[in-house]
Structures are given as C-alpha cells and as structure tokens.
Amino acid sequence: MNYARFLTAVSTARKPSAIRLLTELQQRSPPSLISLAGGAPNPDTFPFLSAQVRLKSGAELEMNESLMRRALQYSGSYGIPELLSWMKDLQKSLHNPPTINLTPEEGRMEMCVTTGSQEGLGKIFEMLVSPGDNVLLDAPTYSGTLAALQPLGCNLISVPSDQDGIKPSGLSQALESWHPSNPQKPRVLYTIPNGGNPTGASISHERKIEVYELARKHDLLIIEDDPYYFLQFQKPWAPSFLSMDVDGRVLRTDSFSKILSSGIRLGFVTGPKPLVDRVVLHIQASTMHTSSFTQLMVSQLLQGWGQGGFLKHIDSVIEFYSSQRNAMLASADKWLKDIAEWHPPKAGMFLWIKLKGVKDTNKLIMEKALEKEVLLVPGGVFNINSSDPCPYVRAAFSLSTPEQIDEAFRRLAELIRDAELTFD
C-alpha cells in the first residue's frame, strides 16, 4: 500500500509533538525517572482525591488516591497504555485482522483511543479527503457524518444499497466509470456495515466479500464505522471489513457509546499503523488526548470483567435492543402496514419507514407532527442533498417504552390519514 497517495496536503505536514512524545515515553517509564521535561500541572494541587463508581451488579470501582492522580493529569494521545491493551487484545479476539502480521509499514494494525468515534471520523476525513476529492458512500447515511464531509469541499457519490447494505454491482458501476489514471477517481469508500443510521441496513458477508475485492481492485480505503456492531441481534455476528483485511486498506471506528455509556465519549480507531499514526498526530495538535479520568474508569471496569465479562454484558444489552425493535416491529404491523412500507433491521436501533403516497416527509414531521405529539426524524437530513425529496422517516426504538412506541405508531397513522397524503 502507498500510503502517501491518500493523504491530504493538510495531514502529510502534520509533524509529532516532541513534548507528547516526552510524555507518550514517560508513561512507559520506570517510577525511578526523574523529569524535569513535562509542563505538567502539580496534581497535589487538584482539589479531588479518591472516587468510587458503584455498579448495577452492586460491585464497585476503586479509583484510589494513586489512581486518581493518573486520571486527573496529562496522558499520552495514544490512550492509556492498559486500556490500548485490553482493547487490541479484544479486536483481535474478535476480528483476528491479518494486518496483525505485517511490518509497520505495510501496515501492520495499530490502535488508538479517541473521545467517541465521531472524533476519530472527522480526523479520517480530514486526513483523507481533500477539496474536488470524489467519496463514495451508502447514502442514505449518518447525519453528522455528512456534517463533517460536506465541509472539506468534495464531492459525494452515492453508491446503490438496499436493506443488505451496499450492492456490489453498483460500487463496480461507479469505479468503472473512471480511468484509472483519472486522478479524480475516488479513493475512499465510507460505510456503516451493521444497522446503518438512519436505514438499519446491514451488509450481508458475501457483499462485505465482492466489496473488499472491489476495493483491491481500485486500491480504494474503506472507512468502516462501526457504532452498532455489538447490537447485532443474530448470531455469529457478520464478519467485519477489518477480518478480511489482508493489504491494511480498512480504518475501523468502534464505539462504547451504545454499550458503556454515550456520555463518556470513548471510541477507538483500528488500521494501519502509518494511517493511524497520522490520525494521533492530529490529536496531538487539538484534543492532545482522550480524558484520562474516563479511560482509567472503564480500564478499571474492562480489567475486571475480562472478555468474557465484556460479551456477558453485550448479550445483555443485545437482548434488551431486541426486545425494543421487535416490540416497534409489532406495532408498526398494528398501525401502519396499509400506510407503510419497512425492512426489519438485523442491528441497531431505528426503523427506517417509508411513508406511502408521501413524496416528501419534511412537512409532515415537522408542521404537522408537533400537533400529534409525535417526533421522527424526517428521512431527507440523511441525504447528500437534504432538499431532495424524501418519503421516509426514521424511527428510533432505543429510549421510548413498548407502550410508547405503539402510541406513537398510533399518532402517526392518524397524522398520515389527516393529512390525505397531500404532502409534496
């Protein structure tokens, strides 16, 4: 892989911090260093000292006097060192990624942490996507993902994609039309694999299998975020882009937003090394590092859970998820099979509902829907160009109880009839 050719004038001059470095080396110093280099605040100025965090199960976390001046100072723009460990340890177990056994740099896999995975994204594009540049992606898509694109001045091309994700006969269509030694020809492909936001698609293993292959072919990077992949609801769970990654062409973004807690804003970013190391360089100049407070305390809660701990938990909350979308799934059956059209999502959290007879959702959601008190986000925010008409909407199944979403189901059949499907 040259590596080189896809970066950004913007990340190529990046350069290391040498004071991160310093601190990056001190972490993995022996008690005995003395350092006179770091400007770091003295912690036996901070006014806190200790702190528990009391489980669900009724166990507790220790943050203990020592382990608290680790969480309140400066630490190293790569994560905490055992958290890095714990969490390489699991993609490995999970994904045994064939980047494991390449040199650096051919791209051997590296980690690092990131304050939820929306940060590592946005450090992807920036790295990657340069004004005119061409990105393919599987619009519909995530809404804050268009957000931080649509800026950097390229332009997106939508690839075709049902409720499997992604068709490999139209990503072929759209890399054909260019020749080769076309220097606009895309290089980077982003998708969601696994109950894409906002169409719950999930991209079957035989598609992800054409996909990569196309993606050899190109010589294009896949972005492949991954928020959901521990809410799929059937197991084994499919596997993901960075399985098969045989070249190091995949940067993987996981978070523990939907698993731990969205507020600790934790998410990682797994690929190459040369590739990942442009992205921490960038965390160096901005962010420097994710909070050390909330790294310890889930490194703490990781350490003593183990693996298996961990799945015990997802299980947990894969069944609870479960539950919600087959309860959602039932009442859509209940009220809007004859005004409503949808696919039931293998992962995730929404249902994405196409309204029939409705060439545009906007005005209905957000005229009309406040009248019902009934809130879903109409489907047109998702699409490249969000004026394009749009006769979706999506529907999340994550927060509002069983019996709420049937009301809601309720509300949003009779909006539907009120309005006689006028909405254009």
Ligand SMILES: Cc1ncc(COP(=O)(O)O)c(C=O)c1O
The other form holds:
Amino acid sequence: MNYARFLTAVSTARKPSAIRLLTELQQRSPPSLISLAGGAPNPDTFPFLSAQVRLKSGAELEMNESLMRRALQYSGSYGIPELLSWMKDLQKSLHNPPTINLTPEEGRMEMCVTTGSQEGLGKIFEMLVSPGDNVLLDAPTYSGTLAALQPLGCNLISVPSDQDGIKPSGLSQALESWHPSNPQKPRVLYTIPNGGNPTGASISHERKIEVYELARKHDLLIIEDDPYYFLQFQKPWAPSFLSMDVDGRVLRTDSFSKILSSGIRLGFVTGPKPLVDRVVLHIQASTMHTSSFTQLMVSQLLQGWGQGGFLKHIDSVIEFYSSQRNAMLASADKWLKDIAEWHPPKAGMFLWIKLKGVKDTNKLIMEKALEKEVLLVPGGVFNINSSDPCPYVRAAFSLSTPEQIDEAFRRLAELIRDAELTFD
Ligand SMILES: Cc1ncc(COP(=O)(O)O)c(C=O)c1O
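Please supply the corresponding structure for the form predicted together with the ligand (the preceding block corresponds to the form predicted on its own).
All chains and molecules follow, beginning with the one already shown.
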C-alpha cells in the first residue's frame, strides 16, 4: 500500500513532538531512571491521594497512591501501555487481523486510544479528506460523522444500501463511473457495519467480502466505524472488515461507550501502523492523550476481568438490549402495523421506522410531537442534505422501559393518524 497517496497536506505536514516522544520513552523505562527531561508537574502538589471504585458485582477497583500518581499525570499519546496491550490482544482474538503478519511499513496492525471513537473518526477524516474530495458512505448515516466530514469541504456520495447494508453492485457502479486515473476518484469509504445509526442495518458477511474485494480493486480505504459491534444480538458475530484486511486498508474505530460507559470517553483506532501513527501525531498536537485516570481505571477493570470476564459482561449487555429490541418490535406491531414499516435490527439500539402517509417527518416531529408528548429523531438529520424530505424516524430502545416504549408508540400512532387527517 502506498499510504502517502491517501494523506491530506495537513496530515503529511505533521511532525512528531520531541517532548511527547520522551514521554513515551519514560513510560517504558525502569523506575531507577532519573529524568530531568519532562515538563510534567509534580503530583505531590495535587490534592488527590487515592481512589476506590465500587463495582456492581461488589468487587472494588483500588487506585492506590502509586497508581494514582500515574493516573493524575500526563501519559503517552498512543494510550496507557497495559490498556493498549489488553486491547491489542482482544482485537487479535476477536478479529485475527491478517495485518499482524505485515511489517510496520507494510501496514502492520497498530492501535491507539482515543477520547471516544468520535475523536478517532474526526482525526481519521482530517488525515484522509481534503476539500473537493469525493467520499463514499451509505447514507442515511450517523449525524456525528456528517458533522465531522461536511466542514472539510468534501462531496459526500451516498452508495445504495438496504437493511443488509451497502449493496456491492451499487458501490461497484459508483466506482466504475470514475476513470482509474481521475484524481477525483474516491479513495475512502465510510460505513457502520453493525446496527447502523440510524438505520439499524448490519452488513451481511457475503456483502462485506464483496465490498472488501471492490476496495482492493479500486484501491479504497475502508473506515469501519463499529461502536455497536458488541451489541450484536446473534452469535457468531459477523466477521469485521478488519478480519479480512490482507492489504492494510481498513481503519477501524471501536468504542466502550455502549458497553462500559459513554461518559468515560474511551475509544480505539485500529489500523495499519503508518496511518495510526498519523492519527497519534494529531493527538500529540491536540488532546495529547486520553485521560490517564479513566484509562487506568478501565485497565484495572479489564485486567481483573480477563477476556472471559469482559465477554461475560458483554453477554449481559446484549441480553438487555435484545429484550428491549423485542419489546419495541412487539409495540411497533401492536400500534404501527398499518401505518409504518421497519426491519428488525440485528444489532445496536435503534429502530428505523418509515411512516407511510408522511412525506417529511421533520415538521411532524418538530411541530406536533411535543404536543402529544412523544419524541423521536426525524430521519432527515441523518441525510447528506438534511433538508431533503424524509419519511423516516429513529426510535431508540436503549433508555425507555417497555411500558414507556409501548405508550410512546401509541402516541406516535395517534400523531400519524392526526397528520393524515390534516394532510388529506
Ligand atoms: C455510529 C457511531 N459512531 C461513533 C459514535 C461516537 O461514539 P463515542 O461515544 O465512542 O465517541 C456514535 C455514537 O453514538 C455512533 O453512533
């Protein structure tokens, strides 16, 4: 892979920070090292001494005084080493990426910690997308992605998709329309492979294989934004693009937001080393690193759990969301059968509902829904052009109880019927 061809001028111009490199070095050195190098403050002057975090299981995470000194201090930009190596082991056991066998220059699997996957995505986009570039994605898509991409001045091109994700034939058609030597030919494809936000769609394994082959044929990078990977309701979980990545053309973002906590802001970028290194150069020049405290707290939790304990916890999270999904589907059947359409999601926390008699849900939700005391997201906000009329709404089954979901859909049904009367 020639990674230089994918980089923006800004990313190409990034240089390592000498001070940050010293921090990385120091992190790996023995305690006997006397360093006069760093400009780090002295934690003796900080007011915090130690911390204990009680888990729901009854166990406790102990941040003793020496761990707390690390937690309160600057740390390396790739992430706290023990958290990073735990995550690398997890990625290897879940995805077995073929890139682990490549040399670093060829694109060996590398990882870094980010402050939520949103930070990783934002930095990946800034690394790869220049003004005027054509970027492929399967809209409707996550509004946070649109918010990060659109100001970069690129053209977003939507590839055809359905409840099984991107349609390879549509992607192929889009790509074939560019001459291979045209510098404007898209170089990046962004997709949410599981439980898409907002559509709930998951790309089938067969389609993923075809999409990856198309990426090889047309020399595309795939950005695999997968925060709902751990919320897949059926096992075995679908193989990821990362698991197919023989070339080093997949950048994957993972998130702990949906499974451990969204407020601790922990995400991970996994991909070919030359690209992950560029993301880290950007981190060095912006946040410097994700909070040492949260990284060490979570690392303690994961070391205690081991992979088995982590996956056991995931099972309990899946059990919750899968029963919430079932409750929402049952209520949708009860109240919306004749007036709306939907596909049961295989992952994630969203049901994407098409309201039959309604051309654009924006007006309906913004003007009428609050009167009926029910709120959903009008689908237009997930479109490339948010003012295009959109008959969909997004309903989340994450926070409300089955009883609340049922009542919400009863109110929504009433709202749609009233709207039909108004529009007739
Ligand atoms: C598809 C998608 N990507 C990324 C994110 C950002 O997640 P994080 O909390 O890890 O930044 C979200 C959050 O909802 C999401 O739905």
